[in-house]
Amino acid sequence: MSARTLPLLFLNLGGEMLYILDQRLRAQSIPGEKARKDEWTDVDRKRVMNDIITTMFNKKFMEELFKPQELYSKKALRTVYDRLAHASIMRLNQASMDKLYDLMTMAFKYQVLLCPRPKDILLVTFNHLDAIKDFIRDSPNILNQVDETFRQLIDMYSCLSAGEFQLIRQTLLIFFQDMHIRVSIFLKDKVQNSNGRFVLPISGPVPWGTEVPGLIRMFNCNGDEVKRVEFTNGGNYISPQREGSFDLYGDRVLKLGTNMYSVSRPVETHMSGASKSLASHTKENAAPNPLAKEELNFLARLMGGLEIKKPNGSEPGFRLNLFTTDEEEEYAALTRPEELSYKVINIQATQDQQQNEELARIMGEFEVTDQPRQSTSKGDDLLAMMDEL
């Protein structure tokens, strides 16, 4: 498992979560001179993005993530990104984050699984950012702070070795490998099984530095070409024309990464068989985690450095439904596997009491108002254990 893994993870992640939320306000915005107080408009997409933009990549916030650390495990990550979602005036119930996880984790595993070569990991998340720069590219103050995470990104990675990025790719994979959830886009491009595994091609660009496959060499042993015997490849392979850029600016080459959602289409998330299968067989242990501490400390310490913008007292908060209707959320809420439910994490922690007033301060700060709280036994929401310790 790599330690350098988890910038990676979280601006990828984060990345496929404004393409989705971009999208989707979009879709709702209303023209500004007809909306009426609780409908969204253009303006209020541009303020939740750079809301958002801005809480993702503030530097302290930074200063945690870029430090060498295991990965944690999907619900506390999970949690992250709710908070994350949730830093501006826009709010989502439960069905609609579930939604908008699943397709932000499905669609990075497939830029993952599709990666020419693993340093192109690195691509795909400067393909991210580049997306990013382009939602704020109005707001020179938040342009800067995602430069500065460039910079950081360019520092931390561009002197790794190749074994250092497979490393980084097989924990990616391990992270992902029980996810297998069906995606409507990836369904239609025939890119996603039914059972909610994807194609690998066999044809296009090999990676870079890299010949098509079809030869095979045979030397002596002085080194001279000996022989050569040729074969069928099976595929449509063709050598690339260039690298994809590694620079603060430059071209990719590379098209993982970047959003497909531009072209509006409706997407739609659904529970492959294999995965309700899967997911009885993936319920996490109730005793005690002994990773339970650190878990806490690690949300600790990434949480302590964001920043979330509360709504003003006379300032309504405007909810976004990921969902065509009300009524596909609420069947999605109720027909979701109690198993894959982030909602609920079974571990228990006990801290001394300094370090549960920290606690309790930080997340405190992220208190969020006119948001009922669904009754659950002391302990099952990780966000309340923590609001309670």
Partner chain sequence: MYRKERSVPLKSSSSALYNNLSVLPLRDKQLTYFAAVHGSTVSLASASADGLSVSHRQLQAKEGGLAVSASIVTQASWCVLPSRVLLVLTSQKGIQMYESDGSIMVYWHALDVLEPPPAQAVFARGIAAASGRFICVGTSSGLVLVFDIPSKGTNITLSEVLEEHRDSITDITSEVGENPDGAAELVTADDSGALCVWRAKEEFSLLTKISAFGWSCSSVKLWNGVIAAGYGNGQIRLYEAMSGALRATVSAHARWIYALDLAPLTGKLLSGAEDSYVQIWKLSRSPDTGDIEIEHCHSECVTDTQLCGARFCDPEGNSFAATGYDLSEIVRYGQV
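Next up, can you give the form predicted together with the partner chain of this protein, since the form predicted on its own came first?
Chain only, nothing else included.
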């Protein structure tokens, strides 16, 4: 519905992705001197974070992102994050990529749902950007790019009304509808129930601008207050302390959108128990192909701005595992419920030759350092590449 939703969706999901990758890279890193050739070091971690952030905040990419447009499907968006996650020397298997995307989306769904005011989604975004700036604080060039995006956000969103923000929030909630994947960190903190639904507190501070419920004031026809009655509304609310800052720098006050992971709090998801609300999820995956054309247009424009650095031919790709062991990752891949697989868009190469040639040209610039494929045409290459995502 709202045509201004995509930048917020993309940046917040991207921010969550970086939190998770950073945590996993730290968990799997080995001190520099002791590392073997195929093991992670701190230097590698910083490099991966830098590469991904540089790619994310690329000027052309941001320009495309900020154009007014409808939200696309989870499938289409997932393709962009797949590309982003592979913007450096790091490689992720399908199972780890699935888990990464699950965690990213559930985290942002939680933040959107619990925002006290719809406008606070902007504060959540600023929290993510503040953290991203901290990841690359030693690189002034990338820092400039991020600040530039920050300013674009302030320009675009600061003057929106509460009603327009609520429309953006409603659009995001439609995107996240029926997702109930259980995240262990949420379960432990008791912010998510065992049925996958989030806990909504009925106590605490009311949003900035809202009064604590409980007062009725009645006025006569002249506007004088004639009666005042108190009532119990059922909750246990208090006044808010202060409002978060919407400037480039400042105390956001809101904790939603800050990094909740650390090396000692690993991330896990549970696939079982999420099967109840899958009705609409399966419907989305079975959606007719014609939608794919609009999504292809979107991807072509967006990917065109994603300048992926080709890893040096001699460097091996480092594989990051989002699970604790390789066996766990394999098991997760085998047992992922069919309904929860992020099926890639089915491209029919014969349909729109010109469209696919353009996409093929752009995709051709992203070389994935895998075994060379036997193929007869660029179109086949493209299909093969997309199928592997």
